[in-house]
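Next up is one chain by itself, shown in structure tokens, the form predicted alone.
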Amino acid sequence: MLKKEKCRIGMQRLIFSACLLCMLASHSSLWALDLTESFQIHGFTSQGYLNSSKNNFLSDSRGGTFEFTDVGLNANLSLHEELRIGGQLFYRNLGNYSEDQISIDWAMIDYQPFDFFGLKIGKVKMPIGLYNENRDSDFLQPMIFLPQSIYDETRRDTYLAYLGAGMYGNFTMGSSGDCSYHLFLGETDFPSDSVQLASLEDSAISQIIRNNTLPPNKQDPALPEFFDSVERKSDTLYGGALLYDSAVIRGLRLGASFLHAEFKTYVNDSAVQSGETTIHGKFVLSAEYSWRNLVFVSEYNETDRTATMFGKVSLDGPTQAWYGMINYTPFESWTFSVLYDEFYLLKHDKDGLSRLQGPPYTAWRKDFGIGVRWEINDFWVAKAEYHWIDGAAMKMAHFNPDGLARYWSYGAARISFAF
């Protein structure tokens, strides 16, 4: 009965999404007429299908699911040539992730008196890698999912934007090209339905249960006797990014981004923190080269972090990740992509031999994927892709409480509308 009910709800959402897509398409030209030079409204909606084998991916995807819906609506108002305000509302249904909730993706005041200097204040998109700031635009991305080693979908709600202030600008380097920068300071948030918070809850419950099974004289007094709730708060966050567009080698873009962050964990509404995670340094090095109808992209990432929980170190050391992707556009509206993507939970233990929380293969994830993108017209785009995976790192245990397989695969298809 439960499975039938989930299927019924999934079908209702699919029908709702289809109706919304049709409604947007029928009124897109009318809405465009209402826009002015100083006030603009744009939006997007997409409906997808996700199916995986052996492991669930981001949802209960084994056997297939239509619970793969995104809707966004954004507005921008120019108060002056140098001053504008804007924001975006976002709805996502991806299994139990952000289910039936509307959130504020970003909302900011943007003041730029000079090309080389501007200020952004509010909830501002975080400049991590080449694509984090436009990760939700299907029309700008060749595949449905960005490479997960750098743009982990389970961390989207935390690393999409920062709450604070940023300084940015761009300047010319003469005949060498142009360079842009973005420096920021603030904090981030952890929504109550985020995968990160749910994974943290799983870990806390497991430790409390394990502690309670020990003899009283061997139990750790730092752990509570029961679990009620968990909360994670952002303490310190700052970073920056540089992006260079070469005029010497046409089509070449080089980027570097950095992030430092500290998060504190509180269990059972205690005023005393139960754990802490410090990202000593997260950096991403990026390169993109466009030549004729080919685009070559590669990014490299390391994240050095330390995590403690109930007075014990649970994770210490840097991750390592990289990917390479080739996009080929033989015709104006068709793009074919090939991706290879690697992630290691610990750079110095790629074989997972020191991992005690699970099988060694939960310490890495290697992804080979292929995809196709069809830009139907100025408003519609359709995509499909398939991935073969070795390894089960990156929050996979949360979606697979009954165990993980080393070798698995997943496919996805999605159609999107934007105006």
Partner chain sequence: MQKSTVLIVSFLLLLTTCLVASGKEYVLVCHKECPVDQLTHREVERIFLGKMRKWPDGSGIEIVVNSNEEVHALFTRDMLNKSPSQFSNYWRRILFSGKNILPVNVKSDVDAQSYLLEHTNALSYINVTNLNSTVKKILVVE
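Complement to the form predicted alone: the form predicted together with its partner chain:
So it's only the chain below, everything else dropped.
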């Protein structure tokens, strides 16, 4: 697309976002669209600015970009005190990622006859870690971006929601506190502009090109001669989460979540699968402690997976990720955050010595970030943050085809309106 045309579209989107922000701002009550006691409409919109040095991050961010917009609108109808139907539409513009797409964020029938037992059927947010279910509502989080080691934006499509059925509930443990659980079974869907899909496309193309350059007698006949399209289908997916709220130590939350998933890849609309990605097990251990006006959070994650394309193993082994974050709220409306976040593509090769697809520093990402959140009133939130990074793991090559720098940084600012 021509740069001028891209600029014009970017400006149109910016004006659209500004108009939407102003229109929504005309509502004067947080509960303004509670049309009846049992029917509610709510929504949010966020407009941000993203800028990075040396590497692009999630978009063409090196020169700065306003293509950083989220809009969400949800409706809920309680048919009965135990039965509810609801859904949320979501629009995101983030560079070439999730561009101009309105998607269903979640949509479900929720039936909860008892506190300890409920059922959800439909597209339901996946309970991974403490914050995955709220990953699209950044205005409710202390920082604009959730810690990327665990809540990687490029893998949003894989972990956002499941299409299927879930069982959940909450039960008291007496004076010790209470526990909530959520077990689910289903599949995920991949939109055509998914970064995961683009990454698979890159992998398929490079293997096809490599195969075509070989002498005819050494070429693998199983590979197609050209590339046309790639599709990824979810096969098996199940998981669960357990969250403990302590009454002994008030403010302490402990969580554990698990996921198993299998995805099949099809190149050029072939009926035979060309590749497979199996997440043998992804687990996240979480701890959050609120003490006075401080919140301490830490989560640890490993994802053991195997990825193949045209019979060749491209990735095999567990990732390792963890972060620690402190949020300090000295006044009711101001929160200051500091974050340290680490990710390793392969737990047993942290230095990237076995890495063939790029320089060793594409095997890790270490992020030190600071942020500020200002809750202007019940509707408006403004945030800003800056991150200093060592390493270029997590699909960075997709946004930086001309090469990657090891040390880089990015900053973001965002204003959000929610009602």
